[in-house]
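Take a look at this single chain, the form predicted on its own, given in structure tokens.
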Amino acid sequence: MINLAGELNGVKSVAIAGHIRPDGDAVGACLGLYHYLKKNYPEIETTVYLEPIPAAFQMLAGVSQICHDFEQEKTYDVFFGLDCSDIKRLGRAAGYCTGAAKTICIDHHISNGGFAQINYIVPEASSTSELVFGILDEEKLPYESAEALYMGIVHDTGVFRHSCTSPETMEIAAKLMRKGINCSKIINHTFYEKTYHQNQILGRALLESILVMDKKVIFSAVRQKDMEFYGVEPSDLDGIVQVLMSTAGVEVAIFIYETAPREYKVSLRSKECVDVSVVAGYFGGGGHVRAAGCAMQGSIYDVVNNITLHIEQQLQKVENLD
């Protein structure tokens, strides 16, 4: 556990970061610890440090705040890494983090190794947004703090379904719902609502699914044509892993999505005999057990037959045990 006030003693000026294509669950950590600090702390000089947020996120309190240009040149006595597995993964931010005096990485990613002088990396953990929580002082929450940290730990729980939810989360989820925060607008607008091109662009991938490996891996892909004839950016993705995911008698789930010209991004998700962070590390990337990431190159097939053959060996120990 940090010692937030311990560590803010002295400091004048404070830098918040998370990880590049930012989720629900690194905006909401830290446009929480940003409002927190703002009220509590008004004589340090905050900074928040993101790429461009999905639209949905839009309704959220000092997302106008959010700066998104990273090449001024400005050093800080505290440099706050949140759902940030590895420091390659803050993008251009990563230069305020080696140029800051005291650097503090709060993270719930198992492949975090820690890259802060300061490391509170808890795998267990639902979600950075909740680990944030932990160490504010809920007495002095305010209300723009509690809704981005609810925000935070929905979209990293999928609304509370996913394992990774504890008793701890959801008495956590009970104590920001007291800040009066409007739950039902927050996950409907925020998780489920989505645009005419974005549930186009999920159909397409839905249609195109296709179940390997004994029905036990679906996989879909979205090259960058689709995209371009959809309209879509790569944010408005989000969440197509986890419908393929849903589909009856799938372990794992693989989307796909093309970045460049046999360039690929990877998500992963798993229900309960794979550990997809292990398969995404393999390949460079990271994650947790239940979802995790990487990028590849190749062809498509290429880079479902290299994943799916990792997923294979674990799948293998599984019935070999049973």
Given for the second form:
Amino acid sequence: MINLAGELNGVKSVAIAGHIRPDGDAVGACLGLYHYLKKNYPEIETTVYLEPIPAAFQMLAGVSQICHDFEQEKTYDVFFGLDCSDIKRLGRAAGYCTGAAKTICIDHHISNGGFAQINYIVPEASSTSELVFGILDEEKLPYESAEALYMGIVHDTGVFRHSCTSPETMEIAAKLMRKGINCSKIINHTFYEKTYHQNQILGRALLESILVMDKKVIFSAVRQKDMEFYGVEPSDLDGIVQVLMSTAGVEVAIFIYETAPREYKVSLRSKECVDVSVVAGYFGGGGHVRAAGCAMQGSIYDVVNNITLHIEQQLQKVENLD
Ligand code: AMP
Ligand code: MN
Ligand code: MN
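Which structure goes with the form predicted in complex with ligand AMP, now that we have seen the form predicted on its own?
First the chain shown before, then all remaining chains and molecules of the complex.
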């Protein structure tokens, strides 16, 4: 556990950053800590660095203060790396980490090797937002922090549905609710609501999905030309892998989208017995036991063949145990 007041003693400047292509938890954890520091440590100059965030998160207070310009030659007394398993996944904010006098990492990725001086990594935690809540004083938590942290927890638990949701998660959510935040609005607006085009590409991904490995694995791919056709960006594809995963009888869902010719971003989800962080880790990525990702090169068929090979190895081990 981190003694926040102790770490901030005498500190004049703080930088906060999350992982590249920020998701709900990265944005929630960063803004949650940002608003807390702004309110309780007004004398500290605090800056949040994140890549551009999905439009649905614009409802949160403080998004206009997020800095997307990483060119500034600036060094900080303290750097917080949140929801980020690896210094490379800080993207262009990594320079603020290497340049800071003190670095603190708060994260829940099982693949996190601990890139900071102080590493608070709890793989069992539902989200980094939950861990950030744990280091803050509930009495001093502003409304804006509560909204952001609640959003982070909602996103990483798939609205309190995934197995990472613990009694502790629900207790924290209750405490955040008591700050008077509009929980339904946060859930509906930031998690469930999709644009017309997002739903169109989701439909396309479902239509083109295939079941492989005796229907235990579902796979779908979106090409760059499909994204251009529907006018969507990579962040518009968030959530597709989860819908694939809801297919009855499926143990693993694989969703890939093309980031450059013959280059793919791979998202993996599993239900019960496959550790997808191991599969993603083999291909240079990482994540959690039930949700992980990596980048891969080749044709769509190369990607699916290479990944399913590793899934098969794990499923065979499980069958041998049965
Ligand atoms: P995604 O499928 O992109 O939603 O990612 C699922 C989980 O795996 C998230 O917690 C990500 O932070 C993590 N993850 C995704 N891609 C990578 C990667 N290339 N390296 C490490 N972790 C990743
Ligand atoms: Mn994340
Ligand atoms: Mn997370």
